[in-house]
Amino acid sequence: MTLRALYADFVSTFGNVLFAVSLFVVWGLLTLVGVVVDQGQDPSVYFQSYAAPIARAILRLNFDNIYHSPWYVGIIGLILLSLTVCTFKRVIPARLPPLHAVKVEHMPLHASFDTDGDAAAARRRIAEFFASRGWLVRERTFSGVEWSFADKHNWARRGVLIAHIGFVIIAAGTTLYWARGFSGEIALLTGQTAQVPRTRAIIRLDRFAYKIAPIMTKSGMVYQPIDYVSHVTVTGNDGIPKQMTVRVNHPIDVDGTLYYQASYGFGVRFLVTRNGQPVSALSNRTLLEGESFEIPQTGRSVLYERFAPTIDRQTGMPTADPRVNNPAVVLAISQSGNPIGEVVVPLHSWIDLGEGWRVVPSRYTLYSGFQYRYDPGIPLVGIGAFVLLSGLLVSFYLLPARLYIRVDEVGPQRVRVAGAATTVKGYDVFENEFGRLMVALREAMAVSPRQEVHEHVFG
């Protein structure tokens, strides 16, 4: 009794649709949470970008990677198992009823006439109606009576079991992805190669190429990016190297893993200086927007903030324009932390920092952007996809419907013919088609106009 009693509540409870929307609600609330905040990053990344506690936060509850956590996996497995136990416990037995006898006066969808003949020879001429216009005739006895059972598009009221396999298709495929699956970002120089992790493709980026176009506009001239292009040299598990082309929505395929463009930007080599001599520790290397540097034993630091491809020539600031004429950097200086204050540098030119130090930026280099993503659970979710959407199609366009038929005789070779309908999505869509049907079975049964005839049609 007690081990009935928990299936019983077991089925109660995840069997709930409110239960199984409340799993999904949770399950958007954490999907969210994965968009906010930055994944697979370093802590050092979090404590930064967040307050302490939060960052704690952040790291404890596993949500720097809650695709991989135990709350999104969890949650995805509850889901399932409610839609399982929905599935078997409330939709099948809803979607397919037994045959059974019902009382058909109290149908709110009804219909009936008397016409001439035995009952054998009535039933016999009803199953040649339906089945002539493609129902599906079934015979069954309940306590001595036997009834008609007509079927139509009976095979589409699995059209949301068909939707709910595809459900469950495109979990597996998403489930696959996170078990095997992995994402990344990495940006290369002109000319730099590196080595992508997981893959251990190595990836050089020989040249790259944009063109940007100018756009007149209602508040005035914009210019577009309408083509930004890397051309590199990728070696992958075969250890050959092939000269590939990538180009925005036009990823490259290398061993399994897709490669797309996703930015680019200016990387600048900046010449430090102290009392007119190089500091060679800091002028050999090319800082990418975002990047900073330390100036020894002063406490300020120089943060590369962005670049400003076309600068002004009368005011100095940087413009919309940007195609690269007449180039310079913007810097933002802070002494042990605190910000001081941002400054525009044209290429070549300089700034000052005190004690004897002074910054040049010396010459840009075009960068990449790459997002690379290994997804082996597409296939999955492009089946699981068409699958759903074929239930949704069925569920939605086809209108399955029984009939039940009950003949009773009413006298010497007097018979009453009692018809009644149900359907999936309710009894007035199908008003008026049962309406003709029982017009076109009554006119097939031979009904002279003298014959009493009784109806009551929903509606």
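Positions refer to the first chain, counted from 1. Not measured: the values here are computed from a predicted model. The term rigid core refers to the maximal set of C-alpha atoms that superpose within 1.5 Å between the two forms. Compared with the form predicted in complex with protoporphyrin IX containing FE (HEM):
- Relative to the superposed core, Asp118 undergoes a C-alpha shift of no less than 2 Å between these two forms.
- Once both forms are fitted on their rigid core, the CA atom of Gly256 lies less than 2 Å apart between these two forms.
- Core-superposed comparison between these two forms: the CA of Gly34 exceeds or equals a 2 Å shift.
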Contents of the next structure:
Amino acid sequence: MTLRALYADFVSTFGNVLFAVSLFVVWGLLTLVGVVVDQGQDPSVYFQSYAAPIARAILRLNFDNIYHSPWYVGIIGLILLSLTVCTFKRVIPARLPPLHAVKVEHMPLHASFDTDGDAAAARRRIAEFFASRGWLVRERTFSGVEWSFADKHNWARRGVLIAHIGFVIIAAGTTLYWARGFSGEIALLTGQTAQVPRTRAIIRLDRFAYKIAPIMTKSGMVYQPIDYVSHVTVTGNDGIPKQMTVRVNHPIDVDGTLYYQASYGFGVRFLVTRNGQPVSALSNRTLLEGESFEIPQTGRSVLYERFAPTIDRQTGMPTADPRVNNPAVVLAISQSGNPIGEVVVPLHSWIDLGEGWRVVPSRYTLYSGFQYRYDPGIPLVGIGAFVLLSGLLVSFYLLPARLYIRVDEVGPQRVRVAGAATTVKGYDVFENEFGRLMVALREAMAVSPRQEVHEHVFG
Amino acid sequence: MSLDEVLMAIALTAYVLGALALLVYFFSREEWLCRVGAPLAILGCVAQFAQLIARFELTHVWPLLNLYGSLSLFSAMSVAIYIGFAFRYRLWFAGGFVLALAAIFLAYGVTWYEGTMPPVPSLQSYWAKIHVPIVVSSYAAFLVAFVFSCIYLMKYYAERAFAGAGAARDLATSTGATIPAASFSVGAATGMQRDTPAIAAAAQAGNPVAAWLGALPSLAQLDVIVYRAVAIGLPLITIGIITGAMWAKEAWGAYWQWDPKETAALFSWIIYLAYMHLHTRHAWRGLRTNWVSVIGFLSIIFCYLGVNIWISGLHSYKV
Ligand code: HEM
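Could you output the structure for the form predicted in complex with protoporphyrin IX containing FE (HEM), given that the previous block was the form predicted alone?
Below: every chain and molecule of the assembly, starting with the one above.
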């Protein structure tokens, strides 16, 4: 196969709308995989949720992180490639069709009627009729036959192009974030100061507050969070500390990087003792939920799973009440990496880990989790979204149509007007309007009552 | 009973009665049933919007932030869009299906009624007032498209059945029962049944089912209706996804988090994008695009209800 034939094959495949639709199908299915399969979990989670061969397949095929998998990036790449080829090979050329003669009665949408007058006058009236309705009228002669062409919404033929360009701009904006942007999370205990990685900002959590309202609903008491707010002191590039508040839906902007209220939790200081003596190396840390520590020489580790703000006084089990009334921590203990059990330990109480080791959750401090993000692609994505939407509206609501009208003399001072129509969306959508137009045209050309309209809409 | 509960009861009753009247109208073509069903549809729809407003006035909580409120808007918008189509293109015949679906979704929404709850912090945003109605309206437009796609497919397969071996037999055994006279038409359509010749032939030979089918709009007209409904839904869901992304950006820090809800909406968007592209090809327009519209609506229901109920995501604030 020559290079030229290969290129032609490539163009005809990638420029085909059905190929594009096949790509959409694959894109849709991959997206659906991401909806159904939990993303970004630990491999063990998949083995717990699915049969082993399926779990293995999920991991091997990157279905656990599908949106960043080669498949996903690849399909978007193919779509962009196909879109580009199609735009240059089909959309742009097809959108500016040349004027040419047609076989009127072979077109699915056609109609004809006879009227009085000579051909030149009839053509003039036809031109006036369409021009007064906002159609662009042009006249041409092909093989000795004079044709009138009326075009409507010709410019709207570019709607598809606009929509496609919008999509490409969005893709470019997203790529810009991948290339130049960054994001991350940072959790700060009350009173703690930290420098945010990749920005030079220094942020200190002065205080975190949350509001929870108990609400009686039909199915019982619900504790509804109402507000989360972090009072912070931030030092940006200018070196001047500023006090700010971060709330959900109200991020702060520090030197172009945005900080969002993302989560909150309870940091707990654990006191670790051996034979009643505090082991200072382990006792000075405050752990966030999800962190763990090892008990030396025992092979045991303690995971601070989560904080239970209120436990039931009778059963000792955590309740749904998120207000801090009778707090405890939930710890998961493992031995040489194998989980051996979960325990609920009230604050200031203790758990015995054997060989003289005890762990006491001694006090808690609120922490606030921030998401920070620098995204230089946002303006592009915004412009792309706007362009895409404009393209969609133009493509869907403006219907570029062309009427081909020929006038033939059928007798002295008698002409036959034959019209046919095409649109960029086929014939069905234009059927009613075409019928109305031709009837109105016939009336405008002052047809006498004896004469019949030979309407052959759809032959 | 408070005002909003009264209005809700009126809406539900109107939908159920209207659905019954219009469904019987669909099969019997008795004009008076249409004259009963159509006002009931309008009454139910008006009562529903009044209910949403009354609820907002009574509680001062934006009423669309739970399934109860959003399903209520969904059914109200489905009926509203349908009424627009019915007036514009004379499509009252399909109203029974739309109203029945609206009643089902509304009744299901009522089962989620929990009383008044203030919204969680991530929902306390003006975006809630923009994003939710737009997305729900797009779902509603797709519901209307779905109903007409189903009618299209019914007629298409009936044509195939008549065109097949059954046609001759039907003609032979035709009872010659009275043919419903009314024909449903789209705008100033010619009423020609050119795309279902087997149905037309059987109808002429006196087959009552064929005559009944023949009086439905032509396949081409039904297809155009579906296209027009999708052409409302697709830009709306696009704006919905964009405004959702803008809201997500404000609430969570990233306009796209691959949250199951976002991605399910993207999935539906891709399906309708495929619909639009297939629809540009003559050979694929009709049977295939209407199947895509049916699948698209199923995906919408999955995105709307399935994801909320089965899959948890960022829509609950991490505590
Ligand atoms: C694989 C990539 C794509 C290819 C090859 C492709 C190709 C095409 C072609 C050839 C048409 C015009 C068909 C005709 O009128 O003859 C079209 C229409 C259209 N495309 Fe695409 N397209 C692609 C992706 C997209 C994307 C991602 C979007 C939107 C984000 C989009 C939006 C549209 C719209 C709105 C129309 C007009 C449909 C109508 O008027 O009914 N396309 N596409």
